[in-house]
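Taking the form predicted on its own, here's one chain by itself in structure tokens.
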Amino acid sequence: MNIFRLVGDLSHLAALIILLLKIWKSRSCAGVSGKSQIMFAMVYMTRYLDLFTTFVSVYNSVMKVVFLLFSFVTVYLIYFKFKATYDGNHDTFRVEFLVVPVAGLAVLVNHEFSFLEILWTFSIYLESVAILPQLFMISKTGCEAETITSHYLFALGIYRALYIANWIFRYYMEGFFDFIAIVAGCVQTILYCDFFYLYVTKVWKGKRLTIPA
């Protein structure tokens, strides 16, 4: 554990809390991509299977349970509790074009050809592109993203950027290098770059953010 990973984890947790509070307080999931949230739930489910086989620390186990729980609750709120407010007509990204190639890549490129390792690799690859339906939804509608939704996306982006700093730190301090995680993390961070610019130039100035199509 180092400061970059700790703050990255907290930023990740903050993003999930921001989104949940947004949905619960407004009693609406308008502007939120259910497809992105389902893919994030898939990420946590396939990554944290070692929760039942390997104990690292209390912190590690608690965070895994929290991420799983929050992702399941978010999906439930979107597709059941506040289903009437979900804009499925605009959440039309073809996720099979992401999930199928990612699954194939996980089978072909992994650290070890074993069931748990392939699922872990699948989760790493899928997380790198899971936000695309959300960004696509905002871009397609041409509508302005609510400030709270923008904060959620920004916190997720900061989490990924801090994890890159974490990997650099671990490489120089521990000699640790995970090519798969680093490449996937960089891809995900790059996807946020345009959003980061718009967030800093508009949201911080009190304007609502519009992602151009």
Given for the second form:
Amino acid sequence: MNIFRLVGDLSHLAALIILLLKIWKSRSCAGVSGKSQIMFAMVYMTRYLDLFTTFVSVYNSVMKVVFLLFSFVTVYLIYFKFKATYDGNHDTFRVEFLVVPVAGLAVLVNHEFSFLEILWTFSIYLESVAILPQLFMISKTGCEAETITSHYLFALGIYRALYIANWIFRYYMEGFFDFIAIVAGCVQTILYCDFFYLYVTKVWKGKRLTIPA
Amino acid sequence: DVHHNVKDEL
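What would the structure be for the form predicted together with its partner chain, rather than the form predicted on its own?
Full assembly next; the chain just shown is listed first.
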């Protein structure tokens, strides 16, 4: 564990909490992409199957369970409890265009051709693009993202950016790297870059955020 | 087995 990873994990956790609180307090999931949230739930489910096979640390297991739990609750709130407020008409990104190629890539490019390993690889690839329906939703409607949603996206983006710092650190300190995780992590971070720029130039100056289509 | 080491991450 190093500082980049710890702060990255905490940022990841903060993102999930921000989104949950936003939905819960406003009793509405307007502006939130249910499709992105379903894909994140898939990411956690396929990656954290190792909860049953390997024990790393109490911290590791607790965080995995919390991520799974929070993501399930988020999906539940969007598709059941506050379904009436879900903006499905604007959440039109075709998820199969991401999931199918990502699944194919996971089968073709992996470290080891085994069930758990392919699912892990799938989760890494899927995570890197899972936010696209959310970004698409914000840009397509041309309507403003709520400031809270922007904070959520920022925290989620910072998490993967810090993980890149963590991988560089681990490469030099511990002498190893995971090519699949690094490439996917970089793709993921790049997808957030445009958003980061808008976030810093607009949200921090008190304006609302729009992503040009 | 180098690549398995990031499995201790989240």
